[in-house]
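For reference, the chain that follows is the form predicted alone, supplied as structure tokens.
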Amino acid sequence: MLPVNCKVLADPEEVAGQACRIVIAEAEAAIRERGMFRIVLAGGSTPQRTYEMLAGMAQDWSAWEIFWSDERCLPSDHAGRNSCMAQDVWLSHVAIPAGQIHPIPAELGAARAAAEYTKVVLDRKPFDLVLLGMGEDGHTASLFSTSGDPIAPVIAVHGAPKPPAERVSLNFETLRACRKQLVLITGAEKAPALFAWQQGATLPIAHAVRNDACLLADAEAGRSTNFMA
């Protein structure tokens, strides 16, 4: 079932604005309480506008630490990489120390990259915030199936149904190992999967998201659901 805290907003711009405010609030609270804010970023097109908004915010960027939920096995400078999108629209514009930005080294190949990134994330949990999106088939990160819950915190994904077939992803437990989850879903093509999730379908997104997560959808994605803004 869907998490308790769900909101349908008018359009993707409102989703991005609300998401930006939540990220900033979580960052300020984490830095105040623990001196560091650790966030796991989602890939795909939905969070891009949120990242663009964050680039214009005045923050204590020196206390931010950045991770990714998944990556495609492409060259490190390939435009199709999740890390490159975030770098281009946000991270290159703010003063987060380079040593606190941790892209998944997917250019090494899925298996080796998963092993290397496991070393990076093992002692960083719980993350302060994990940002997730959803594909039109109900996948999240690069988790396309709910069959089994791999023990390794970071897994190599082979034969993904969307290209490229080789990917690296945090597993379900790692995505849940956080103080807060924020899920962003926009676009009419996501509406069937969001409705199926609401009806109890065992989609990968349902397996990854905790009941106490915050879910923000735009009107197109949420048109078949019965939760309100």
Ligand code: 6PG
Contents of the next structure:
Amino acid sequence: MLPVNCKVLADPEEVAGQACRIVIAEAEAAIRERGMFRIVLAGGSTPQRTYEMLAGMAQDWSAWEIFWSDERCLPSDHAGRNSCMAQDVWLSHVAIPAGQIHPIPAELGAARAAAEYTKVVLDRKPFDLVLLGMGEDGHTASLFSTSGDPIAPVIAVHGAPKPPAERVSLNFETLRACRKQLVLITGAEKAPALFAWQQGATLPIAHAVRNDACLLADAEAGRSTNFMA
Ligand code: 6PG
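Okay, that's the form predicted alone, but what's the structure of the form predicted together with the ligand?
Next comes the full complex, and the chain you just saw is listed first.
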């Protein structure tokens, strides 16, 4: 089933604007209450506009700490890296201390990067906010199946159906180990998986997303579902 807090907004620009407002609100609350804001960034293209909007915000960036949900095993400066997109449109434009930005070292190869990133995330959970996207097949992060290792906090992914085949991903429980999840889904090509999820399909996204998550979809992705804006 879909999380309880779902909204269908007019278009990707509105989704990005609402997502930006939610991220800022969570950051200000976390910094006020705990002095730090730990956010896990989604990969793929959907969150790019949200990241661009965040680049223009005036924030106490010194208290932000950045992680990623997953990474593709490509060279660290490769344009296809999830870390490079966020760095290019947002992180290189704001004053988050470099030691508080934790890209997944996927250039080391999936197994070694998963082992390294496990050490990074283990004593930083629970995260304050985890951003997630969804693929057309209902995957999220680089979790393409629900039948993998259920225990390891961070896993090496081999043979991923979405290139590149080699990836690193936070596992389901790690993606759920947070105070809030925010799921961003836009585009007509996502409508069938979103509808299947609403109908109870046991997709990876359904396994990763908690019932109390916030889901923002645009009208194209949400056209087959019946949750209200
Ligand atoms: C990746 C992402 C992946 C992404 C979905 C949606 O590395 O590809 O982590 O999980 O979030 O595939 O991708 P789009 O946002 O590009 O549609």
